[in-house]
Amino acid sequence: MKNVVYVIMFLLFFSSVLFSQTIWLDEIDLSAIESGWGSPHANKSIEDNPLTIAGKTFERGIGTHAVSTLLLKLDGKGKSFSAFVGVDGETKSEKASIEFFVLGDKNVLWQSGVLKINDEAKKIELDITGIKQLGLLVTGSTDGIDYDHADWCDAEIELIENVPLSNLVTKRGIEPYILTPKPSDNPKINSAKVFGVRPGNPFLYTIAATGKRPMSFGADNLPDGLTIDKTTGQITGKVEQRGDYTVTLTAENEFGHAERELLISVGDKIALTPPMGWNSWNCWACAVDDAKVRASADAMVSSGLVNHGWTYVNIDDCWEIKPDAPEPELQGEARDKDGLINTNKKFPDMKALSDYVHSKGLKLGIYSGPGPLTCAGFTASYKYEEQDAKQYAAWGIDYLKYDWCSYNEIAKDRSLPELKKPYSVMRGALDKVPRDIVYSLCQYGMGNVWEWGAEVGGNCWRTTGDITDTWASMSRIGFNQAGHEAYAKPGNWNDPDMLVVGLVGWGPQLHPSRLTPDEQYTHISLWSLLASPLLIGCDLSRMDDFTLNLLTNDEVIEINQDPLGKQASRIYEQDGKQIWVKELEDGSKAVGLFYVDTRERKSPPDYFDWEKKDKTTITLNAADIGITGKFSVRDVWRQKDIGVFENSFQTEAPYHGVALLRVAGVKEKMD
């Protein structure tokens, strides 16, 4: 009998060894992690450095950034969880302030308390027997998420049986689905209805039109000084006389004729509709070069984006000389004997690049900052603002993104006079050159920049930190724009950062956006309602059909480019549902019905979607948007009339998705 007991005990021990499993957290699919900034890395920090907490380096783990969530499906097969957690030393900022939580089936199993930059790593050792869902959460304490670099080091999960890694994480993949109908062969003009230019400055406007090529273009009643190329639709020249000029644009092919009125306003304002184009940062970051910019310009034309109003091709950081750079292509004299800024060897001839982009009917943008160095450590504009503005004009630059970064070393404090000063200085320099350069302030919303961005001459201003391609980042940024609408108007726009659809990556290695298709529809819909600058951040030369479809719905773009220049307001927020409304020039309303499902963030469990619903019903009450009686509803993404309704309208929105509508009152017919 004793021998039988020994055998049973041996078998139980052997089976537990044979079938149990230890999983390192860094082995899972990192796309399952939601991170408030950047991309999570296996065995590296959020900025791809060794994992280091209070001077101690760890070989294994995950580097992420608050607010960060990871939900693992254990189905009761867990045994233990262990890790060391803390603030990664790369941040080097006293502002870093984070808190770690481990949750099991909606209950807090462990919390770290608030951790700061020099705090030693805290050890976690937990029994997770019977837990079905394990949640790992990093929050930004109570002071926001700036510099909140968070590490889960030597993180292990012990299971009682072998489980495929793919079964531990919830795949967020939804098959892309295309809503926008293809443009017809008939000509249709999609250009913005208003365009601003300053007297005597170079004028470039390309008529955006869909339809089968070849196509011929016309522009009746052009002001003196402007001419049109009938083959390309490019209008060029200079207008000396101030005033408003109403021009009739035409486009014609074998299938028909199209017309649209364009108001050319010659005066003190430019960017009368939000700028639309591409920026290199979210795609290439410092891997950008002349060839990639030219390829992007080529792709903007060959893909047809130019036919929908996409115009700017903007170079972000890393085109300048980098002091003390080890790479030969980045070395050289930062400025010539006259103080004019030089390019690095990756951009051998900026004027030639500008001419190339302009030849395609597009415009070229550039990047600098008010400090000594840019964010990536390249030469910036401090004390050389007038020389830089002069050089930009000589090159033919049309857009300047001006990024705060190293001005931290110059500013005395964060008072309003100090925040405004460097942007006023560059505005003064730009005003002295004979060229219209859209002026984009990038300082992350400090000092409520939306309240004074126009005062210092900005055409647009970042209201937020950098966006990444996660729901946590995009939704937090986009849905926090409520209240800023009072400061948006033609020529002055709130900017919640660039678009994160398509292939992105912030460097040479790119990946498909981690936003689901529903989340990407939300992204484009919300940015259009917000009258935000629309700057694509992906590799334009490798767009799939879904991404191109997202970016070429003319009815969605028309909401963004509406001449009235109103930004949407949020009129409803409850139970994970939001309704945003934007007034349009013709008296109709653009309405976004969003299933955001961002529950009240009062307790750690609420950061997780424990029981996600696929869709929800949202009701729009006509009285809430100033409509009485009957009203028509049009599905903007599908470009399809839904019908006429009275008092209210109900529809379904997918999880993290949107129903984007155009709503207009219907006049009753008189007997």
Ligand code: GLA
The other form holds:
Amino acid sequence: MKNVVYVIMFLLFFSSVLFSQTIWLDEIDLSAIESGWGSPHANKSIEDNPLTIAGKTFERGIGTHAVSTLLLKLDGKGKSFSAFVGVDGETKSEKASIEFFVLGDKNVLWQSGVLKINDEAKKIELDITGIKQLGLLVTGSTDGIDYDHADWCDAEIELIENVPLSNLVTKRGIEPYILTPKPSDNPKINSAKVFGVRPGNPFLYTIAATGKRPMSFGADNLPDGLTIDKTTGQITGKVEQRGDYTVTLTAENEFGHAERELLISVGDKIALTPPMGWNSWNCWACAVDDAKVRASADAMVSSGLVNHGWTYVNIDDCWEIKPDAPEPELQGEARDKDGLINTNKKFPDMKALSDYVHSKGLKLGIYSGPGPLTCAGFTASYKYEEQDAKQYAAWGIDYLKYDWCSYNEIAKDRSLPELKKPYSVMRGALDKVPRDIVYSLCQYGMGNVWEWGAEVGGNCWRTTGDITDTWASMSRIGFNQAGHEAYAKPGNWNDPDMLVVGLVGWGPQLHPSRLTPDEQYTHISLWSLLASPLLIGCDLSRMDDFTLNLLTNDEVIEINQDPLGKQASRIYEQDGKQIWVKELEDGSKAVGLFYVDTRERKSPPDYFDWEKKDKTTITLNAADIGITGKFSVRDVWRQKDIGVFENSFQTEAPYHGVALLRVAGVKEKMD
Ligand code: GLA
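Alongside the form predicted on its own that was just displayed, please also present the structure of the form predicted in complex with alpha-D-galactopyranose.
Complete assembly follows, chain above in first position.
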């Protein structure tokens, strides 16, 4: 008998050794991790350095960034979880403060307490027997997520039996699906209905129109000084006389004729509708060069984006000389003898580049900052603001993103006068040059920039830190814009950062956006409702049909570009559902019904969607958007009328997705 017990014990021991499996966290599909910034890396920090906590380097693990969530499906097959956690030292910032949590089926099994930059790694050793879902969470403690680089080092899960890695993570996303019908062959004009220019400054407005080519364009009643190129639809010249001019644009092809009125306003205001275009940062970051910018301009035309009003091609950081850079192509004199800024070797001729971009009817943007160096350590404008503005104008630049970063060392403090000062200085310099340059402030929302961005002459201002292609980042930024609507108006826009659809990656390696298709519909719908600048952040030369569909629905774009210039407000938020409404010029309303499911995060379990529902029903009460009587509802993504309703309208929205509608009161016929 004794022997039988021994044999059984031996077999149990043997089978547990034989069948148990150890999984390193760095082996799983990292796209399952949501991080508040950047892309998590296996065996590297979030910024791709060796994993290092308080000076100690670890070979294995995951580098991520708060707020970071990962939900693993163990189905009771877990045995133990162990790891060392802490703040990665790469930022060297005292501001880093994070807290790690391990959750088992909604219960906190372990928590680190607040960890700071030089705190030793904390060891986790947990029995996870019987746990169905294991949640790994990093929060930004109580001071936000700035500098919160978080490492899970030597992180191992022991299982009682073999489980394929792919079964452990919830596969994010479903197949992309296209909602919008392709534009017809008939001509249709899509470009903005209002356009502002300063008297005497160079004018460029390209008629954006869909329809079969060849197409011939016209513009009746152009003010003196402007002419139209009938084959390209480019209107150019200069208008000296202030005033509002109503012009009739026309487009004609073998299938028909289209007309649309354009109001040209010659005065002090530009950017009368939110700027639309592309920016190099979210795809190429510092891997940007002249060829990539030209390729983007080419693709903006060849993909047809230009026919929907996309205009700006903006170079972000890394075109300047980088003092002390090891790379030869970045070295050189930062400025010439007159203090005019030099480009690095990746941009051999900025004027030629701008001529190239303009020849396509597009506009060129550039990037600098008020400090001595840009965020990526390249030469910026401190004490050379006038020379820089002059140089941009001479090159033919149309857009300037002006990024705070190293001005931190110059500013005495974060008081309002100190926050405003450098932006007013560059405004003054831009006002001295004979060119319309859209002025985009980038200082991540400090001092409630939305309250004074217009006062210092900004055409738009970033209201947040950097976006990344995760639901956590995009939804937090987007849905946090509630309350900023009072400050948006023609010429002055809140900017919740650039778009993260398509192939992104902060270069040179790119990956498809980690947002699910429904999350991407939410992203574009919300940014349109928010009257945000729309700056595409992906590689334009490699867009798939889904991405192109997201960016070329003219009814969605029209919501963003509406001449009234109102930003949507949130009118409803409950049970993970939100309703946002934007007033439009014709008296109708754009309405977004979102199934957000970001419940208020009061405690660690709230960070996870433990029981995710595929869709939900959302009800819009007409009275809540100021409509009485009957109203018509149009599905904007499908470009289809849904019908006429009274009092309320109900529809389904997918998980993390949206129903985007255009709603208008219907006048009852008198008998
Ligand atoms: C900051 C900005 C980004 C980008 C980089 C460039 O992080 O917020 O949008 O411009 O700098 O270095």
